[in-house]
Each structure stands twice: as structure tokens, then as C-alpha cells.
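The chain below stands alone, shown as C-alpha cells; this is the form predicted on its own.
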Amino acid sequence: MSDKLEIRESKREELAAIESLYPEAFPDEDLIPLVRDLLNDAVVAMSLVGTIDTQIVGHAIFTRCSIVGDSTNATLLGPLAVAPAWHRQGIGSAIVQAGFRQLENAGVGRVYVLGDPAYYERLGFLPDSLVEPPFPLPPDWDGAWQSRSLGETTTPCTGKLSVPRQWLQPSLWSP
């Protein structure tokens, strides 16, 4: 990873630059409406960018959630995007790790993600079957629903993840 990487909270005026990352990183998905909606609701989301020489090269959103039936403070990681020219340089991992530190300081005990187990395992995520995602997942996505404990939280959570309205779209939870 470049030692010039700076990770910080995003700014409102950076919306266009942030949005430009997603079609490059996910050409088969239209994540722009979700990203835009989350970024316009600071109460719900924490948005971090990774910059190199003032250019935004990566972005992650952590959405505040709750677990029905459990008192643990939780967040949902996603979307996460890194410009293709900067892949495999640790930028996404660095942004996520910075987010973990901020979330832990804010009292968040668990982070959830729906994504590639091979990637997210490197960040400490493990498949989670005790907390249900907001919508049923396809059987071939086995292991894609994952969580990671932060700080001293070691007790497993049980229940169903309750997400804000931005995530209440079944299309975000299926192919």
C-alpha cells in the first residue's frame, strides 16, 4: 500500500468523485442510488474515503443498524469500492480497518457484511448464521453473510439485523 494513503471522513462536495468509483469497481451493479441515499443521511452512515495525492481511490460506508432481540450496537459494512487501478494494494483493507477503530471507539460491538468470503476473511470476518440478514439470501451465497466482533465483544449475537430504509430493497440482497 502506498504510504501516501490518507483515510478520512468524506465531504459532501466529494459525492461525484465517490460515485465515480462504483461503476468502475462494480460494472454489473448500479450501487449509485444506494450510495447517494446513504451519503445524504449522516445520522445513518459513516462514510470514509481513501485518498492519494487528493485523488479519491477508495470508499466505504458503515451503516448503523440494530439486532432485533440483542442489545449489541451493530453496523453494516457496504458498499466498499476501490478504483481498479489501485486494487491489490491494501487500500480497501486500510479503509475498513480505520472504520473498525472509529466504530469501536463509538461503542459498536459487531460489524456485518454481505460479500466475498475470501476477501472479507482477511479482515477478520467469519460466516454468521446466528443473526439473520434483512432478506433471505440465495443458497449459492453460502458464507457470504459474515460478521466480525469489535473490541471486547466476544459473545455471539442472535436475532435479525434491522437496517435503515436505504437497505430495505430486496434487490440489494439477491443476484
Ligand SMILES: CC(C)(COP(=O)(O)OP(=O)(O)OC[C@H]1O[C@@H](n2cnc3c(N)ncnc32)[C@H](O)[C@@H]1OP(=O)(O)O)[C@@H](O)C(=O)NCCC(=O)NCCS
Second form
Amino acid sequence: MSDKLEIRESKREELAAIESLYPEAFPDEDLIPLVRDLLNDAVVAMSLVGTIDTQIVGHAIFTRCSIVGDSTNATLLGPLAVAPAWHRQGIGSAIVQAGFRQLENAGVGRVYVLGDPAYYERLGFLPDSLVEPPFPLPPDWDGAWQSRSLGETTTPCTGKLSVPRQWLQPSLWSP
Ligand SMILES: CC(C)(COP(=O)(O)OP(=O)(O)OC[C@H]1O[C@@H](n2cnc3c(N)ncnc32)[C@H](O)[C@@H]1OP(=O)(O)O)[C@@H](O)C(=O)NCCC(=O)NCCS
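Starting from the form predicted on its own above, please write out the structure of the form predicted together with the named molecule.
Once more the chain from above appears, this time first in line as the rest of the complex follows.
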């Protein structure tokens, strides 16, 4: 990983630079409205950027959620994007792990993600069948709904993830 990588919370004036990461990272999906909507809501979203020489090269959002039926403080990770020129240098992992540390200090016990298990398993995520995602997922996305615990929380959570309005769009949960 570049020793010049710095990870910190994003600033309001960085929205355009953050948005510019997304069309390249997700050419088949327009995530900019979601990113914009989440970044305008500092209460629900923690937005971290990775910078190298002041250039934003990666970004992740952690959204504050709750679990209906369980009192554990939960967070949803996503989206996560790294500029293609900077892939495979540990930047995505470093941003996510920095997020884990901040969340753990804030008392969050579990992080959820919908994404490729081949990538997220390296960050400690495992498929989760005990907490339902907000919308039913297609059967061929088996294993894509994952979670990992933070800190000393080891007991599994059960229930259904309740997400803020920004995530209440079925299109975000289907191919
Ligand atoms: C996924 C993503 C954030 C990873 O960022 P990164 O900084 O390259 O990740 P890291 O350097 O921490 O890890 C890279 C490793 O993950 C692997 N990897 C990346 N995406 C992967 C995937 N979808 N499936 C399996 N492995 C994957 C790389 O091959 C690499 O493996 P290696 O270390 O054995 O060479 C980046 O590739 C990206 O922005 N992709 C497009 C958007 C996306 O898919 N976001 C995730 C949403 S589910």
C-alpha cells in the first residue's frame, strides 16, 4: 500500500471529487444520487476518503442502521469505490479497516454489506442468514449479503436490517 495514503472523513466541498470516482468504478450503475443523498445526511452516514498527495483515490460510506428485533448497533457499508488507477494497492481494504476502528469506538457491533464475497471475505465478512436485508435478494446473489462483528460483540444478531430512507429503493437491492 502507498505510504502516502491518508484516510479521513470527507469534507462537504469534496462532493464533486468523490462523485467523480463512481462512474469509473461502477460503469453499469449510477450510484451518484445515492452517494449525494447520503453525504447530505451526516447524521446517518460516515463518509471516509483515502487521499494520496491530496487527490481523492478511494471512498466508502458507512450508514447508521438498526436491526428490528436486536439491540446491536449496526452499520451498512457501501458504496465503496477506488479509482481504477489505484486498484490492488490495499486502498479499499485500508479505508474499510479505518472505518471499522471508528465504528468500534462509537459502539457499533456489526457491519453489513451487500457485495462480492470473494472481496469482502478478506475484510472479515461472512454470509449472513440471520438478519434479513431490507429487500429480498435474487437467489443467484447467495452469499452476497454478509456481515462481520466489531469489537467484543460475538453473539450473532437476528432480525431484519432497518435502513434510512436513502437505501429504501428496491433498485439498490437488485441486479
Ligand atoms: C472492490 C474495490 C473497492 C477494491 O479496491 P482495492 O483498493 O483495489 O482493494 P484492495 O487493494 O484492498 O484489495 C485488492 C484485492 O482484492 C481483489 N478484488 C477486488 N475486487 C474483487 C472482487 N470483486 N472479487 C474478488 N476479489 C476482488 C483484487 O484482485 C486484489 O487481490 P490481490 O490482493 O490478491 O491482488 C475496487 O476494485 C473497486 O472500486 N471496484 C469497483 C467498485 C466495486 O466493485 N466496489 C465494491 C462494491 S461490492
